[in-house]
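This document starts with one chain, in the form predicted on its own, laid out as structure tokens.
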Amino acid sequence: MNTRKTFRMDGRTIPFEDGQSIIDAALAAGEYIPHLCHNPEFTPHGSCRVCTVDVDGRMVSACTQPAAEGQQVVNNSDPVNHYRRRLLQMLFVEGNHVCPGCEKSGACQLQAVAYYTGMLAPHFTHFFPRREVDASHPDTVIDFNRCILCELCVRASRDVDGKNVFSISGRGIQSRLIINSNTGRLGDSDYDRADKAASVCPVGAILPKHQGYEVPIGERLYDQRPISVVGDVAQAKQGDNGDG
């Protein structure tokens, strides 16, 4: 007797075990939901609420949500995406984000989940917010411009690194990546590149030194196909091989 536990999302039966949360039943079964902040990796965050689903006529996020026997979850409704890409818009102006001159384009989640929700245009008046570039450090440059607070590197360097090299400071609008050094630069910081959290940014607030562009633009990970397609496993490559 089959005694595998299920639920619904968008027509389509989707299996799931204890302790699963929808988005990762969801991946596991090779249904894409949006997200920026969610990674496998580490204890789900629930920052960016990108991966917003409706489950049983609530929004909730999906990374933070457990899966439950019978559940109805829709993932792709006209107001679910609505949501979502007035989500990815204030993710736009908040920050500094010129997809045609970032070495990011093309391999970055927060465009490619863009362009997956039909999120074309910023709708929101910009903030254009004056934010330093960090290239203290030999290897590695953050443009703080581009940090969208998924803290991804601050999990990655804490539960992973185990440094703490990152951190969140402030509140709301005012919320920004710091650097625990004594100096609040990257350079007099324990940071290195080969830690993890090098290699989980989203965006392009991290970047490697000395082999920008490498892969030219129209050839890089989301360029030929759509993130729905490539998943976090091809993400989490790229990143392995320098872009972001």
The other form holds:
Amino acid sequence: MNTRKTFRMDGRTIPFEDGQSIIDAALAAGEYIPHLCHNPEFTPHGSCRVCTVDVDGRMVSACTQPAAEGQQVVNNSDPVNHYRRRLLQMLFVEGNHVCPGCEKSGACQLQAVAYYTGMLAPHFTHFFPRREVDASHPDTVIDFNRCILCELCVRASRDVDGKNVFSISGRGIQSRLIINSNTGRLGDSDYDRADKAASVCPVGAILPKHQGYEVPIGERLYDQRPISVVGDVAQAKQGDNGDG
Amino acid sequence: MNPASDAGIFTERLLNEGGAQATDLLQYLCSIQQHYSCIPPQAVETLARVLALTPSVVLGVIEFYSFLHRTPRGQFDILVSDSITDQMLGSRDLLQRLCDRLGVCVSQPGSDGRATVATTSCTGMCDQGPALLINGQVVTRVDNERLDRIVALVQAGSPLEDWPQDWFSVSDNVYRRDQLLDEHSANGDSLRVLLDRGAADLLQELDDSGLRGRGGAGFSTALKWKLCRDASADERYVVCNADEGEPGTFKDRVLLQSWADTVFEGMTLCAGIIGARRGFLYLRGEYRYLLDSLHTALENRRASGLLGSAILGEPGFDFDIDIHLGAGAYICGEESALIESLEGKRGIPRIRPPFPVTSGYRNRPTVVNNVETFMAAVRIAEHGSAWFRSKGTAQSPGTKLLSISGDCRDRGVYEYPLGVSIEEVLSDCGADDVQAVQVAGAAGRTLPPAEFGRTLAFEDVATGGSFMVFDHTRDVLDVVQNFTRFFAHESCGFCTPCRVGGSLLRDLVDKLHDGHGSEYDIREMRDIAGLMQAASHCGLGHTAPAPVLDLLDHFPDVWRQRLAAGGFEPSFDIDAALSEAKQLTGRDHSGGRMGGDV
Ligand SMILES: Cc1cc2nc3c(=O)[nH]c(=O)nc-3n(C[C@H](O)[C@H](O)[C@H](O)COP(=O)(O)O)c2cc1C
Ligand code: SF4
Ligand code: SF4
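Moving on from the form predicted on its own, kindly provide the form predicted in complex with the partner chain as a structure.
Expanding to the full complex; the earlier chain stays at the top.
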């Protein structure tokens, strides 16, 4: 007899272990819940809200909500998908995401989740913020225009690399990623291309230099199969990952 | 002003005063800001080195709080309250006059290093506005005459100590007293009851009283204390939430000014019951003027054996209270953001569960209660639960303090039994021709006259105490615009729906306000509002769209007559788009656009 604890999601029974979040239990069971700031390797964050699901009639983020026996989770419904599309559109208009000109196009999680949820246009008025590109580091370029404030690089640098290269400053719509160095530039920080922080960015904000378009458009990470099958940028094998 | 070059030494000295801890970062920053009118780079460096933080983490904290700055504000940092009730008393004209006379632009430090003039969220002086904060000190009841004298003193560089001291006086303005305000400050009686009857018994009494949190959410106080008492841990903490940031609320200010002893006694009572040895009063930066009197009250209690070790001679009953200052961030009233801020960090709300009662300050069980809640607990310990229940309703026992401001005769604090009707309150404070009442602040409800028969109680219209009155001379859209801008400004920025949605909503309200809104925009507002309510990380995002939704639901005439003709109006504003080019080229064809008289 199977005594494992379970909850129900869109008609499927999902097993979980005590303390596991809804998203981690679902992903382990092969059920995809769209997400951007979540990465099972790091402490849950809950900022992008793209993994919003309906749990017993209440909207919660699946990455911060502990799984519980008998929960009824709705991951795929019109209201849930509508919320997700709106959240993605908000992220698109908040920054400057010019996909056709972005080296990450085709291997970008923001773009892939947008395709997956059926987002066709940005919908909202663009903010067109003025942000900079930091090309000071010999191996890596940071384009702040594309940063979605997921804090994965912050968490990776702090918790895995033990370097605290990245942190968040400002408040509200002025929130921004900053770099810990006396000039505020990546080239003057402790960052190294071998850092964990170098490979976790879900979008085209942290990019390796000197390898433009090695994988042709059409053959990139999410070009052939949807993100629900391929998985996250950070988990994808090196080489699979577009140019990253 | 001291040259910034000694900022490193100043900071070093500050840190040497006690065992320097990273949890005190915000407190150090407040002192440095006060001294230098900014946080100089040398101070950032020293703080980071001594507290073992990275400089970027220190910068992240500085840039989170509205009252901290990286560049100097000058000898006088003048903030004009932008609360809607202060606006109604003429604060916008005062702001303009101040800028004109001092020759500065809003938020831009003057080139001579003399002054900066900017706006700030509600200062908690709505009963005696318009109010200014000058170098952190409150000046109330500002009119043109007082303003011109201020300008003269600023231009003369006269230090604040030499200004007329009555400008800085803050009155209580209590108009109605009941269970809480009838008596004077506490002197240890409730603590004697505690020692007499024991913690379990008193907790039961508190439970019987049915006391619910006075900060707004209305959680059972006894249950909160019990959960904390039962959580296993080596340390527990008591925190008094005196952030009082909700626009239109000022009753905690009055309690801290004239009943501080009772508030501190309530914290001590809680400590005795849950087994805490350390407590914090988290005081909003706007109330810095209260610091001296609060420290004196703490000293007196220590001297009388009501605080410190072996309270009332009881071995093991050890408890003391520190005061921590906020620095201009409404979100820090949210209990988990408050705890982050107490720990010296950016005020980002935590993931919950776990709740503070099991994992709060330094991840230890922590009770966070509103100022008024602690005060009510003292009265219940002194007089019993039956006495408490003799006022209020079955589901909302006791009384509630209201902060009443806006269009009425007597602005101030009123204590009512819960269950009082809005009508009765309006009649008592001398309000007529009322168009709308804002109950529970910007995050609360905007109610039209048809709803004035409703009652203030957890089972009907719940409130933390803000009560703003708007008569028929007011434009409800001005009010909604003020609140929506407030939330966009105060969003911590952590989660997408509130950070981006709040700004989108603000822009749509502005568009409607300016007569460019369409039916399409109304649908958009509802859509964004629904998303913010459903998907935000914390209560700020959940409640931020409330004013917009109340406008759409309860005041259709107000917004309908503002709609532009046609179902759609572009968001693109060509004048705004060209403004920068116009500024750069110095060409401003008034009224002229492309294809016009260019
Ligand atoms: C955005 C936001 C701001 C808040 N501000 C305050 C505040 O200024 N004072 C307060 O007592 N509670 C405030 N609260 C409620 C607190 O989170 C918490 O519920 C309260 O302090 C608990 O105390 P009580 O049970 O005595 O009411 C706020 C909540 C939110 C979501
Ligand atoms: S740079 Fe990338 S990983 Fe870092 S916060 Fe921005 S989007 Fe996230
Ligand atoms: S709802 Fe707003 S204030 Fe609350 S966490 Fe999200 S961004 Fe911050």
